[in-house]
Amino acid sequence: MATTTHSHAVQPQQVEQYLSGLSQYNVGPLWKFLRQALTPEPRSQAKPFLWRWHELRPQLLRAGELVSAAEAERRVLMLLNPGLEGRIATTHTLYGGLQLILPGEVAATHRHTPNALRFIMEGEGAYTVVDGEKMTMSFGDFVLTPNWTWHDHGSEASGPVVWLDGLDIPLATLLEGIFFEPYPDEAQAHTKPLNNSVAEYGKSGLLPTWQRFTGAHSPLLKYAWKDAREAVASLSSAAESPCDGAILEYVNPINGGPSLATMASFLQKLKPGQKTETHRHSVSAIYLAVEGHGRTLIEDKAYDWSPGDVFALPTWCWHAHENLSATEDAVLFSFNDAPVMKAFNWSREQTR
């Protein structure tokens, strides 16, 4: 192939001329941004950052003296990133936030297409009702609400709930995927036994062998929190993670995947003194400290963290994880978008 060479030496104001004039056919010049497009390695926007609970809790409780939940429909508290302003993200893909119920109130009925979760922080008594079925919720208890399932929440406690939320609302909406739709009533009708799919599908190794569920998401929608924690206490130390302790991850128990299609799932536990080894991943995480006090370093900054903390760890960081106790555990539980980096072959992850 012949290779063509300029006749004449270009000038430039040439060059210049000519590249502000391409922006009329919307067009422009990868050749000038084609090392910013394709980084050596991910460069996250997103930033570490840890929400205090004891900073928070009052916020969120003055919310509830201001706001109704019938006026509110969700009267949650957004996570929002340092990074990413303008946007409803804590990390690039993942979004989290603070909600809360009070005594006798109902959150209206609504379904969505991002997928949610949510880790019961404070309180019992409150309840959801996912396409019919009612969970009763308690500290320390996971349950998922999946995308485009109808769902409503309510309070029969006699003090404040207070949960996590996890959606998938940044990814939807760079995908443009979001559907919403409003139910005709508060609330939904039950039609399906109290904690129905803990019934079918909560014994761990057993399931029903008639009408197995064949959904993307996990048949079981509320994991107790009595039986995660006995099972990530008694995890053999030969099954523990040298960067996470020991940890484990709420699957679908149909097939042993993540239990949401887009966000997985976690609960680790830290023994008394014990610090992890550094690694980073391409996936993007938020952690909520359950119990116990610990440090976790993210880019050798220290991030201190107590029960009800919140911290989002973006793609790509170093972090190593640190229970500060000598007598305690400590525990986290944590989402990430595993499945979807894992499901377009993005996966990476390194130690140091």
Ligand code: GTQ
Given for the second form:
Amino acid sequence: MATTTHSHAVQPQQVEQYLSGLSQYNVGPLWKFLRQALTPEPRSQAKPFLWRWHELRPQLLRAGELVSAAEAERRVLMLLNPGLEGRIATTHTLYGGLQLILPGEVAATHRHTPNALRFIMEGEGAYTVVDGEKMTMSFGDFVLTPNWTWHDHGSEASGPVVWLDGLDIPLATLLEGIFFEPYPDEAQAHTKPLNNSVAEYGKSGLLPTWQRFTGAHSPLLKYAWKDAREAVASLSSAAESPCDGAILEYVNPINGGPSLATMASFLQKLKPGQKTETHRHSVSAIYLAVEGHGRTLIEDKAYDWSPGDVFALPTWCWHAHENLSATEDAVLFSFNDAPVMKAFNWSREQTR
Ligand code: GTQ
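Would you generate the structure of this protein in the form predicted together with this ligand, following the form predicted alone above?
All chains and molecules follow, beginning with the one already shown.
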């Protein structure tokens, strides 16, 4: 007996009728969607986008006149990606926001499963308390609020303090891992010495012998600007990345891993006139210009930046950085979702 081939007997309208009847069973024909589901490469819905400090700073200060930190709980302008309308997202996995705290204010204690990081953009004399440890925050400091840690912010400053918040909210939302809890009081007790984690874990290569932290995040919760800036400044040209210049990661001092389970953070310096090579990768990132004037080409479009500007780099976009000054360094802070992508073997990189 020959095997049956039946396609000659099938009428196109029979197929159409069949397909249109499928939705009532909540099923669909994979054969019509295979190429859409399994693209050769990532296709991000997020768009490259740059938020300008000179536009956002006045808006943030205006929020300071209209809404108190007590009312707002967190007085933040969220950086919303124009390609991800309706979502609280700066890239498809990462969220960035600009937070303002004014002299004497307190942003009440709460905790949540999303991890948070802060990079201080303006001012000094603010603080964050994380699980009983108060940390001072000044320009350029990088501070962690790992997931499910109680945290409140306050200010003993004489002027506004502004920082970039980075959280994994879009990722946690997709994975339906969001939990949130307010603290019973506005502020929590300060049960540890000021900047305690810096004293215990903040001297590179020197760790306490009587305890070995085993959490999924860095036990060092604050990385001071002076140390990080000096570290990128002192790298020799031989120690540079072709695609990123003099770049260092804020790591967990115990194991050299990322400072948070879901997000890796970096400081990079571009020498006067330096142009990096073009590459793309399957991690998305948020960048903050800290010093200098530069340009990042993303998919061949120029995003020119100055201090305080923030830009989103979606997945798999070709990009290269350039320092536009002939005399001054340019410095970028950034964070990305590499720990997650690496954990699942989804991290890839290409150079052009
Ligand atoms: O400081 O705890 O930008 O909970 C968004 C959510 C900041 C914070 C944000 C938050 C915080």
